[in-house]
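Okay, so here's just one chain, in C-alpha cells, the form predicted alone.
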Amino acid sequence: MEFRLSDEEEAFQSAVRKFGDKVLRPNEKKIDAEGRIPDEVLRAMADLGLLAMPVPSEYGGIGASAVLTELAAEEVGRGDFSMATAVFFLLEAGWGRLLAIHGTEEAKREILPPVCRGEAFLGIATTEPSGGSDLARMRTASRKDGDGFRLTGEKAFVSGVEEAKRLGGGHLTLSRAAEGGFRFTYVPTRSEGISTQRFENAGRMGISTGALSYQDARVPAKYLVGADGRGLEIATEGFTVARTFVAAACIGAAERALETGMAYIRERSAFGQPLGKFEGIQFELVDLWTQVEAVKWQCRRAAWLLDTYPLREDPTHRSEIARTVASVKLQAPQIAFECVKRVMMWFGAAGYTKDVGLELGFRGIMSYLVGAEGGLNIMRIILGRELLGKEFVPYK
C-alpha cells in the first residue's frame, strides 16, 4: 500500500476542504436549525462530483475509487460538524456503488443519474420496530406477483424518508422472500402503497430519519437488486462499504474539534499562562490526537482494501475486510466523540454554547455511537467471530 496520496488525490482532497470551508461550515447551522440541506448546497456537491461519486460516469458518477471517497467523506465530516452532511454524502456514495454493481441495467440508468445530480434521494432500509441489526429475523416480506413483487411490512429508524419524498428517490429494501431466503429491491418512496413517518432526533437535524410503512406495495421486476434469494449477502457488502465512510466522516470530525481546541488553547490564558502549557490538558491533546492518527490510517486501509479486493470477486480476503471495517467503525465514532467531549471541557462553560458550535458535532457523532450503520456491540460481534470464528457468535 502506498501510503502517500497521489497528486489527483490530494488535489481532490484539497478541493473538498475548501468546499467544507466555503459552503459547509457557513451552512451547518442554517441546515441544524432548518432540518434539511439547502438545495444549493446539493447542487454544488453535485458540481464537485460528491454525490454517489463511486459510481460509473456512464451512469452519472465519477467512479471514485473507496479510497479517493475516504478522503471526500472525510472533509464532509469536517465541513458540516453536525453530521447531516455527512449522512446524505455516505448513504449515496455507499449503496449508489451497491446499485451500480448488483442493480439492473434498465434501473441504475433510471435511478442512479438523478441521485448524482442531487435530483433524487437513495438510502438503505433494513431496521424494523422490533429490531435493528438482527437482520435475519426481519418480519418485512416479499411475494413475487406477475413480473414484480408486492412488499408488507414495516421500516424504521430509516434516514432520507423526507428527503426521497421531496426530491424523488427511494431506499433499497431488505425483505423475507415469501419464496426463500431475502430479497433486496430499490423501493421509490412515492410508490402507492407506501406511507412515511418522521421521527424527532437529537442530532443531524438537516436529515431526516422515519419510518416506511409498506401495505402491500409493488416492486417493479426491474428494481431487485442482485440474485433473488441472496439480498441479506448483498445488503452486507453494502454495509461493509457504508461503515468505512462512516469511519471517515467521524475522523474529519475529530481533526475538526481538536483543530478548534488547539486554537483555543494556544490562545486562551489562565494563571498567567495559555492552557495549552498545562500538561493536564497538553498531554490530553496528545493522546486523543494519537488515537485519531491511528484509526485513519486504518480507515484509509480499509478503503485500500475494497479497492484491491473487490468483495464479489475475490471472498479469500472477505475476513480480513470485515475485520478491518468492523474495528474502524467500532472505534471512530468513540473516538470522535471523546474528542469534542474534551474540547468542550477545555472551553468551559463556552463549550456547552451553540455560539460555540462544537454541540453540533457532540449530537451528531452520538447517531454512530447508538446504532446508525451497526452500533458498537455489533461491531464487536463481527471482530469475535472473525478472530475466534461462526461457533462463538452468540446467536443463531
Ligand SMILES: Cc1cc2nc3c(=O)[nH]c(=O)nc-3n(C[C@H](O)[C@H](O)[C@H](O)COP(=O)(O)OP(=O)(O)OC[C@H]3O[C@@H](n4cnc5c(N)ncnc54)[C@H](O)[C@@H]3O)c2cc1C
Second form
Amino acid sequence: MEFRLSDEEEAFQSAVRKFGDKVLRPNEKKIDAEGRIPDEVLRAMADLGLLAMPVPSEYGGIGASAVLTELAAEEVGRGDFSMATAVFFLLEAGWGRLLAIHGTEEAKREILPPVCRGEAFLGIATTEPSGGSDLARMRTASRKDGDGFRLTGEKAFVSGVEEAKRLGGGHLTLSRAAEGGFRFTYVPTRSEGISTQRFENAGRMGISTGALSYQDARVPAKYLVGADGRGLEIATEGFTVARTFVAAACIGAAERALETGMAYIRERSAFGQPLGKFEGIQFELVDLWTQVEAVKWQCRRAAWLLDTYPLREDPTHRSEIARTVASVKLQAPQIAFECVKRVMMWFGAAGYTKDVGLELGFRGIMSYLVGAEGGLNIMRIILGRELLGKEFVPYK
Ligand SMILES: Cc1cc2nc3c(=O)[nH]c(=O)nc-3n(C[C@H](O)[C@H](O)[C@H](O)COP(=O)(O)OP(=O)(O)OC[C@H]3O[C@@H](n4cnc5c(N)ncnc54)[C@H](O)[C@@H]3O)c2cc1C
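Now that we've seen the form predicted alone, could you pull up the form predicted together with the named molecule?
To see the whole picture, the full complex is given below, headed by that same chain.
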C-alpha cells in the first residue's frame, strides 16, 4: 500500500494548482457575473491538456488516468470557487472518457478532438421535467429510422445547453427505445428538430443549465454509444466516473474554503485575541479538516479503483466501485458546503459580501446537494443496495 502521490502526479497537481491560481481565481467573479467561461480560459485549459483529459491521444486528449483527472478536478474546484469551470471540466472528462470507450470510431474521430481543444462542448442529458432520479421511468423516446434514429421528448436541467449551441457540440442523451430497452446516443445541439431554453440558476453561473426539446430529431447511427438497448447501463457507468470527479471538485473547494478561513482566523481578533485561539472556532476547523482529509483520500481511492478495475466486468469490483463512488459523492458536497458555510460565519458580516467571494462557493456547491449528477438520497440508495442487497432497494 502506498498512500502518497507519485512524483509525476505531484508535478501535475502543482502545475494545475498554478493554473488555478493564475488563471481561474482572477477570473471567477467575471465568470459568475458574465455567465460564461471566457474563451481564453478554455484555450488555456486545452493547452494544458485539461479538457476531456482521459480521452486517448489519437482522439485529441492526453489519455489521463482517473487518478490524474481526480487530482485536476480538485484543483479546478479550488481555482474557480463558483464551480462553473469544474462542471465544464468534469462533464467533458467523465463523458469524454465514456465516449472514448463506447462510441463508434467515426463518432470519436469527429466529436472528441474539438472537445479536447475547447472548440466544442460535450455533456450529458438524462434528466426530464418529470424527474431525474428515477431514470428507468424517463419518457424521451427514440425509434429506428432508416440508417439512424428519431428522437422525441424533452430533457431539463441539462448543463451546457448554451455552450453546446455557442461552441458547437452536444450531449450524450438517454432515450427509451421503441425496439426495447434504452438507447444512449450523442445528439448535436445544433441539429434540426432541437430547441433549447436557458434556466436562471442560483449559482455556478458560468455554465448554463437548461432544457432540450426534441421534435422528431434525426440522430445518425454513428452516434449510438454502446450496445443498442443497453443505454441505461452505459449511462450508469458514465455517472460512476463523473461522480468521482464531482466529489474531487468539491474537495478542492472545501480545502480552499478552509485555507481562506485559516488565514482569517489567524489574523482577525476579537476580545483581545485571534479568533483561531477560541476553541469554539478552532475545534470547528479541526473537525472540518478531518472530514475533508478522510473523504479526499477515499475519493482518490475511488479514482484508483476506476483505473485498476475496468467497470462492469467483475461483480465484486463493480460493487466496491459503486460503494466507494456513492460514498464520496454523498460526503464531499456536504462537507464542502459545511466548510464554506462555517468559514462565512468566521468572517462575520464580511463573509456575506460578494467582495470576500465565499458566497460563490456557497451557491455553486449547493447544485451538488440538490441533485446535479445524482441527489444525495440516490447515493444513499446505491449504498444501501450494495451493503444489504438488491431486495432492500426501497422502491420498485
Ligand atoms: C445545476 C444543475 C445541473 C444539472 N446538470 C444536469 C445535466 O447536465 N444533465 C442532466 O441530465 N441532468 C442534470 N441535472 C439534473 C440532476 O441530474 C437532477 O437534479 C437529479 O438527477 C435529481 O433529479 P430531480 O431534480 O428531477 O429530482 P427528483 O428526482 O424529483 O428528486 C427530488 C428529491 O427527492 C430525492 N429522491 C428521489 N427519489 C428518492 C427516493 N427513492 N428516496 C428518497 N429520496 C428520493 C432526490 O434525491 C431529490 O433530493 C442538473 C441539476 C442541477 C441542479
